[in-house]
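A single chain comes next, written as structure tokens; it is the form predicted alone.
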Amino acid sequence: MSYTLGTHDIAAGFVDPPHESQRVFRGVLDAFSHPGRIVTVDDAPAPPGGLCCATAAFLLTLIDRDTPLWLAPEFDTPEVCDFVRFHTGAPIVGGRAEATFAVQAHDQPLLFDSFNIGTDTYPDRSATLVIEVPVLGAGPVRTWRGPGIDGQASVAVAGLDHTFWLDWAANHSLFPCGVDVVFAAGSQLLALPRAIAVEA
């Protein structure tokens, strides 16, 4: 679904745009060079309805309008399309195959389903998928190996059952195609890069 830019109320970005999206950045970057370790998001801005404040700080500083956005039909709608289009200029997609960029929930079904998984040759052209949970740091704990990791991490992430991580193991067997997680939970972050094995 998309939507002409409305005349209600846009939730409000980034105070300070250049130095709160550079923090976020670090933040980013951070998690995805360890694996397991939890970011939090410090001066998060408040988000449009349905988005928790990771989510919309990540949109804000991550995306841009070379990056095209699909939002599951929870978040597609006119606050959260409006926020996204005013703050960033991203593109919001009908086709998970179009996508760049993801924004799901925990308990939808076929999370990584036609997205775009990049090519041996531009493996960096995969999709990235936020993917909304309860909490970070509490649930069941899995064991994650892989680049980034000294050994093996015990991480837990609430809200995910037992199909999730069969579908992460394909996932991970494409490696270096496949597309990356990043989870989020408030103001928190968490990431799974595609590399990253896991194990029950």
Second form
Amino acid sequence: MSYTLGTHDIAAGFVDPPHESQRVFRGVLDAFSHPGRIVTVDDAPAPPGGLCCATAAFLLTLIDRDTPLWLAPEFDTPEVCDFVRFHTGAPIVGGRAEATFAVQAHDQPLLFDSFNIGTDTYPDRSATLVIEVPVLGAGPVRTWRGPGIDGQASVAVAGLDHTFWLDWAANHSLFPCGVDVVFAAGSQLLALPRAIAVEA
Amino acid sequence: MPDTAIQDGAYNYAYLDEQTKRMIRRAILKAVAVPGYQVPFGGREMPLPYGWGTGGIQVTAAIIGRDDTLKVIDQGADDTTNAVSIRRFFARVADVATTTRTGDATVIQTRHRVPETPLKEGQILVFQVPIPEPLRMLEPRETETRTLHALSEYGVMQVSLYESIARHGRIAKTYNYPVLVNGRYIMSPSPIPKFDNPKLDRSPALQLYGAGREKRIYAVPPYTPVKSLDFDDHPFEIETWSESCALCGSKESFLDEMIVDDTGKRLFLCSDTDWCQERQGEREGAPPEVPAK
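Switch from the form predicted alone to the form predicted in complex with its partner chain and give that structure.
Every chain and every other molecule in the complex is listed next, the one we just looked at coming first.
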């Protein structure tokens, strides 16, 4: 397979990868352990193309040659692809079902079940979706319950319509299968693991 | 830190290479997303033998950073060989501050105990696990136990507990007592005494479990229900005893029994050395008790 880099510059990755990725990972782990909690990624490099800082830092921290990445059409630009290929080596795939990680925008149809949801015997083989939204902590407030939440949490994520939450309920009902979601906006992210039940 | 490995450049930060850390980090996130499910991971050879905490060390190496404060305990004690070695290992390869105080630690790696001091939100407890599969002694085939977990088919475990009652009049298992996590997966809490099981339930701290030989990682997120298995007419109970710690007088902590002379004189001591020392410090600082008249 031959591939030529474009004429544009490739956006910078981490300056000090072991420590920056460790700090980003601890933020992501905090987000997964406390679903709904907004975590700020301080170490985010300037992101390429249409990606936000948090998504770029998340990808630099967690993807590599073992994790096929699917990009929604609006992120599937030369800038983003070169950034991913150069810094992580992750293969960019055309089919949702092949992807371990995916980046998608909030205003596109989500099609949760077109991603890998894992199997009953290996639920860990499911995909993780990064969904870029306009802002975290604003918009309609919903009640989240499940592991990592003490009782219940009121969480607001902007830019998601009613269908999204219907789809989410279907995804949650597949537990222990199902995809895990990370919402990203600017330099912030919050996690929605499959075990979380969301009510209006 | 005068002689860290970072400075001499012999190893990557925290010993493992970045590719390995990413693989373990992905496994940890999936483990947190599916509480109690054992995620397979590509366990690496570590510079210590299986059974000495290779799984716990790999989990700790994947999460630890220079801002962390690490505590390591072996059966509650900070000063035993395994704990001292692992603490020195991370002080050297990860340039990390270490402590013996439970309250000061951000990451606590443990072999077979949960600290007596209640854990706080933000702390991470890393367990060293020898046999992660709770059904392994009942069903040796991995393909079968995996299917049993997939189907939530846990009758075999209930039968084994019932047989224990039939034979001994009670559930005689005292450590590695099986738990049900969030109402879905039966999980081995590692060989902690069943005395510690209630501390796992809805703990504000994140629990990560690493099994190096078996190459499994699993997790219990904060505030997650962890129920020790039992029967309505034989509810789960922890041990109680009449002795108290010879050093700090604690009646509520888990005690180790020691034979102190040739005539078989026995002494009971707190298993958790940090808890014991803090209580001794409090007693020394307290005004002397006035004997009642």
